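Heads up, the chain below is alone and in the form predicted on its own; it's given as structure tokens.
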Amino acid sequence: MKLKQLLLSSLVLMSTTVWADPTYRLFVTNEKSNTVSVIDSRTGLVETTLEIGKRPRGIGLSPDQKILYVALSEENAIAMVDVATLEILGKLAAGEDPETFDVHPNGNLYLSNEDDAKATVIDPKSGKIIHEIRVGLEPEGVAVSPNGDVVLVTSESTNMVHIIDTTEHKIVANLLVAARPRGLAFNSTGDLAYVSSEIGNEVAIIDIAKREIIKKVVIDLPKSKPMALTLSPDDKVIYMTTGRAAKVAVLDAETLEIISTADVGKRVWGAVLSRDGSKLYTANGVSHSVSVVDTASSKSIMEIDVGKFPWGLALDD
């Protein structure tokens, strides 16, 4: 069946100057329930659950915070949701098995197609795929630099991070990292990026201008499988989920040394940090829950039941 593309130009049109008032909603993809849990981040209460589509994983917001995007791996699509009304606006064709994505400052989506070994660029205003870039095998992580000049994509089976120039949409560097790279994150200036390697149990720092890895550290935690990465607002701390270790590792962003850890749910995958950096939210796959971590104390202060196998999170605050 051909994908229906309901594109409401007044809603999907991106703006970098006009921001919607925050709803303080935390959105969580539930991979095995085919749903998105909508949580009031101020109270921790589940507001509603959206029937979104088959195998939702990657999730993110438009630059103006008005549209929520959800990658539907088994529908080869990106669902669009109005953040204020929670109306499902339609779906964008996204190529084979869209895994994760990031949103460019201009509103375009850069996503990984795991089965096709490529990265795809979608213009959500037109609903069209505008570029396809061949990358390594099983691409997963995607991160757009703050100024939008480059995009990073991890290839799990090739053990590489690909640096893609967004002007020409060509790979300008391929960096070999430890086995099965997953998570990516830029610092606020975009001169450094961080990559986690699940099987290699390693985190590395990339100098974007030099296009080289300048530091790497093996994570000294039992059962650690590094996954999602997010940086504190001051760029001094990295929060990293660790999969089977059921912990968030708090790392010094310069030395990559472990400062502290926070116990969370089982098989912790995705993570998102509040805008002020005071709370970290994690998706605990096997616990079917979301943990709320107080970053000042590195302690989980709440656990919220969601759907089956939560995977990704996005926060409108």
The other form holds:
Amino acid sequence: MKLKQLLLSSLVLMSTTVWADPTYRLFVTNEKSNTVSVIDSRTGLVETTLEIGKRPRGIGLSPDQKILYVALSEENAIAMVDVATLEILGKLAAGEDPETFDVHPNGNLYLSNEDDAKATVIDPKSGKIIHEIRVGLEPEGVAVSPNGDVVLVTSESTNMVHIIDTTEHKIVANLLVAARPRGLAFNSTGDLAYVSSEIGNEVAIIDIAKREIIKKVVIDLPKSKPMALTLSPDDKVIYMTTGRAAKVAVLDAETLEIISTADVGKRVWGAVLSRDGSKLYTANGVSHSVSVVDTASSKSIMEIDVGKFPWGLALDD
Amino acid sequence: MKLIQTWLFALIAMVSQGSIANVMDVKLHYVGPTEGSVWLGMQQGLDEANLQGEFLGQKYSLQPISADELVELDSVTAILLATDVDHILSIAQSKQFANVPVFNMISDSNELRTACLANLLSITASEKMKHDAMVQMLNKNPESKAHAQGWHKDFRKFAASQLNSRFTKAYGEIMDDDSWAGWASVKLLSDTVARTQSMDAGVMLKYLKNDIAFDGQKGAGATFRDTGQLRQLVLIVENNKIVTEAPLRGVKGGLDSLGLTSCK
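Condition change, the form predicted on its own to the form predicted in complex with its partner chain:
Everything in the complex follows now, all chains and molecules, and the chain you saw is the first one.
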């Protein structure tokens, strides 16, 4: 009996150290409220609001989903939050004006420093900046490939996607794309990546092995300013936020044609998809809200009020 | 023998390095002042063009020359002018530059737009665009004492704040209409070189007139009208504060509600 208990408790202990149970919390940065809204994604209710720091923008989770990272653009720092307890654990120095970042499978953060034309690599374990890579003007989107071999960075005012090798931390290719590239997303195998261009109103597909653009399409949607991209778990569909068009465009990932659209709030920027792909959450800047889109029907099923100018989202599911 | 081998090896290495680098050396000829707003704006544009060029293999330089020296040249990539209306017209109309992009960077004279010269590109907003912007404003608010301009140091939207801040950081001056136009002119040209991979004046002119969608950090991708005017919004400013942007909300025609839109 005692042995059984011991075994059971050690088993529980083991599983918790390896992988925490999901909290189903949806975290939203509110750029002009200096807060993060914490929403229970199962109910759509705001659980609490964290005072996080100045101008929070980029947001993401550690590979084990235990720590939430938030880029504080006007504090030149990344805040760390315990996903389970919501305790603010501290801040990492992040170089000038960190805007957005992605997390490498090894736990390192790759981030863009918008005002400083560089990408910075931070090891959160040591809290040290381990590399700086010179890129084009106004770097914005960052995406690490699923296996971590390469990282892509867009530079908005130099109209490029930089492909960076993560072993040497060197740029291996620079691809010219339509004006003001912003969002990036890899497919699940990492052989293709997608890039959106806000001013060029275009989406392009990058062949990672060939290091070239293999397709580009102008988005046929009034007022559209392509922003964030995210792929469905089966890699067949791209969800793209469109800024002033106040819609999510659902694109065929192969042809880049619009399959459907979903009405969401005004100036929609960030987006995150649930792990099962059934729901898409969007940050609607001017509406100060988060929309929940049912992806099967391409319909917005809920709008949740958050802080001022919500920017990005992360979901622990 | 060993020496010859090393020497040959070095030679091969040099040649192959040259062919890999293959840097395009792009010279932009300029007539105008070499200090003040437009000059600093061009320098900012040049810095940005050369950063892009580092990644893509171009090196840009500005060649300030006198009006007399300009007419002696016969092969140029592009001509940037911050001179008076008569001079700009005479350069754009001269035979040797018929197929060369001639940039009127800072003159707002309507005459340069109504001339409808195929190679003349006007970057700053025209007098008529600013006038039409004010008509829209007065229709909405007849009491308005505002005026219209092309750029403002407090303009923030469309990443204008980033451009304002990097210009001020680099040169310690605020960005105004002329410095924006100088910056935009060089960037329009570097965008064209990067995308066409050509320095040929005719190829550049064709691309500029037909294909460019330029990010002037003033909103939608900027294109040129038949008149040679760069389409762009205009700011309504009162007491040095931005009141609103023209075209005003609800006005039909979008950006083409401002200024002369066609040569027909």
